[in-house]
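Take a look at this single chain in structure tokens; it is the form predicted alone.
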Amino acid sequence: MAFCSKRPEHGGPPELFYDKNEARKYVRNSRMIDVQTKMAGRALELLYLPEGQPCYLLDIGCGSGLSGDYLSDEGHYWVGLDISPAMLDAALDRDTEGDLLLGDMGQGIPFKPGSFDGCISISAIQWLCNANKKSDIPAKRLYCFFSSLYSVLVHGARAVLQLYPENSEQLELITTQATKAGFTGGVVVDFPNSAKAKKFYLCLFSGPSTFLPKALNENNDEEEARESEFTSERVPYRMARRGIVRKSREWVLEKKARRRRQGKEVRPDTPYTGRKRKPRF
């Protein structure tokens, strides 16, 4: 397994390492926005939520509110924690729709059981593994922030954490902590091949042992490399495809090629896909 050897999570904890100067990127920086849609967009691909139904979801280290944003433009309701206050003073400029909270996910997650259909985390859960003070224990925080997410989701909910692991033993850490809180699941890695698009996203089940949805590969559409763009304005956070006209053919191919993602069973594309139909007498 190879991996970037400077690491955020080396520098510190996160509520020093995420300052002002670092939270203004996730504002200002639109190839990281980009980055961080996309991940957010694949997340919520893995959770394999029902067609057309709202839901609430837990985003674990929501941090300026990117990912939340993507919820909220699929229709879902979300509730954000992160341990940066900086992160979250930019979340709330920003005028994000989720419910905000301050905390320390390896703490625990100080909601009711049952609360939340589901959970997405972006870039957070390897900051666990780390030990920033002598009564930090990896394994005990872990377990600690696992069991408690067990319990707030609802039964047979998924959690989809994509996650940047250092090596396979701290990825292994993560998910024998994972299976001792009660969940089964297993890793979906996406362009295994490649050294840039390389994404791990860890799928765990609250109740009984489903399938893995299928990873993608080189054969998909890659994203682009391309050179960070700073500006003074805000980015639009939106990707491109928020153009697309509800109910177009554009919209409907988009609309299964996801449900393929998932491993969902989808009648083949035909020329007539997407058409209006007259209404009938």
Second form
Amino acid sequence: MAFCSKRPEHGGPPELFYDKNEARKYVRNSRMIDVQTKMAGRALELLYLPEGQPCYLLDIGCGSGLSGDYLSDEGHYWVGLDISPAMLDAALDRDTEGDLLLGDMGQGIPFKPGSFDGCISISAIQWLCNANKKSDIPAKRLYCFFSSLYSVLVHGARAVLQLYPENSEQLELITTQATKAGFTGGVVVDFPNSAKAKKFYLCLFSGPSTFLPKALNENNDEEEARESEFTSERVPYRMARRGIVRKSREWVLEKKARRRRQGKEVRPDTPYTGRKRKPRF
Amino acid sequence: MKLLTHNLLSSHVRGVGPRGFPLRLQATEVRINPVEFNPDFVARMIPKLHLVEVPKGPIEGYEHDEKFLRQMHHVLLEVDVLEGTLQCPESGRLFPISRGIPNMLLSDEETET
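Would you mind generating the form predicted in complex with the partner chain now that we have the form predicted alone?
What follows is the entire complex, opening with the chain shown before.
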């Protein structure tokens, strides 16, 4: 979905943007339906649910139930949460099989812990990043959403959230809050080289860390990894270097060791290396 | 809203933690929808539920008791609540249900820490 120049989140809250007219597009516009259905399919694929087993799933920002219908077709049972009454009306008209809830994901998911076998979301969570009321703090709402999502998922279940991040800072804000809530995982970017086809899927795992699915690419012979993983693992030496004070003895020794690794000629380390010189230096 | 969903719904008002569950249902309009019976799914969902009156018979080996599973299937998946209210047992807060959709929107005070 290409929003010409202005992103809809900048114009106001989602319950106002998704009014009757917008809802009609999701019911009538075949291109819209096609794109949303494809993304729902990909999200379900990335969820890696056990084969042949009907599951109880959560659909965040279910809207008119397009993604939900895909889940029903695959034999799953689902509950959808959406903030727009107009979109939910459209879903009722389409007679979806899943249950619908009117609610705000930033206020938390109102379910008992361990209710759901998985969660998907199509084009919804970027709405959490913009504050619509003076009292809204995006980071807090994101954390509230992710921590409640973590709780309502069965341990070891996954969540696949397709989103349209405005920029990398926004994506980082989202992934930070998800990590804080206890999730591991990463972002899978399909078709990263295409402006139109590029899609971001935030894949979150609520149990022990497992593999991150491979992203789609036009040339499938390329074996390049296009995913960025985030875990709570210790940061490698590159970041640890920041802890060393510049010009100190430690820094000088580290620099000499680096140059040795690069194969350059370096004077041997002696007790005089990096010693404090007289002020006139 | 199916009774399966009602069974798992909880109040997410700040300060009402584990006691905000289960929500008391007062249904004023209900509809029965036929839904395809899937014994695996029903058997898997039963341990997650909050069951008050549990028939003493089919507790062990309930996964194989088709009659019991069919009964549960009918209750959980085929009964659709169209109008009514959900009440939080802790705070007494009401969540209205309209056209089968519960309204779980909270006010600003209820979401503050």
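Everything numeric in this text was worked out from a predicted model, so none of it was measured. Rigid core (definition): largest C-alpha set, two forms, superposition within 1.5 Å. Positions refer to the first chain, counted from 1.
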Per-residue C-alpha change between these two forms, Asp269, threshold 2 Å, rigid core fit | yes
Rigid core fit then Arg28 CA moved by 2 Å or more between these two forms | no
Did Trp251 shift 2 Å or more between these two forms, C-alpha, core superposed = yes
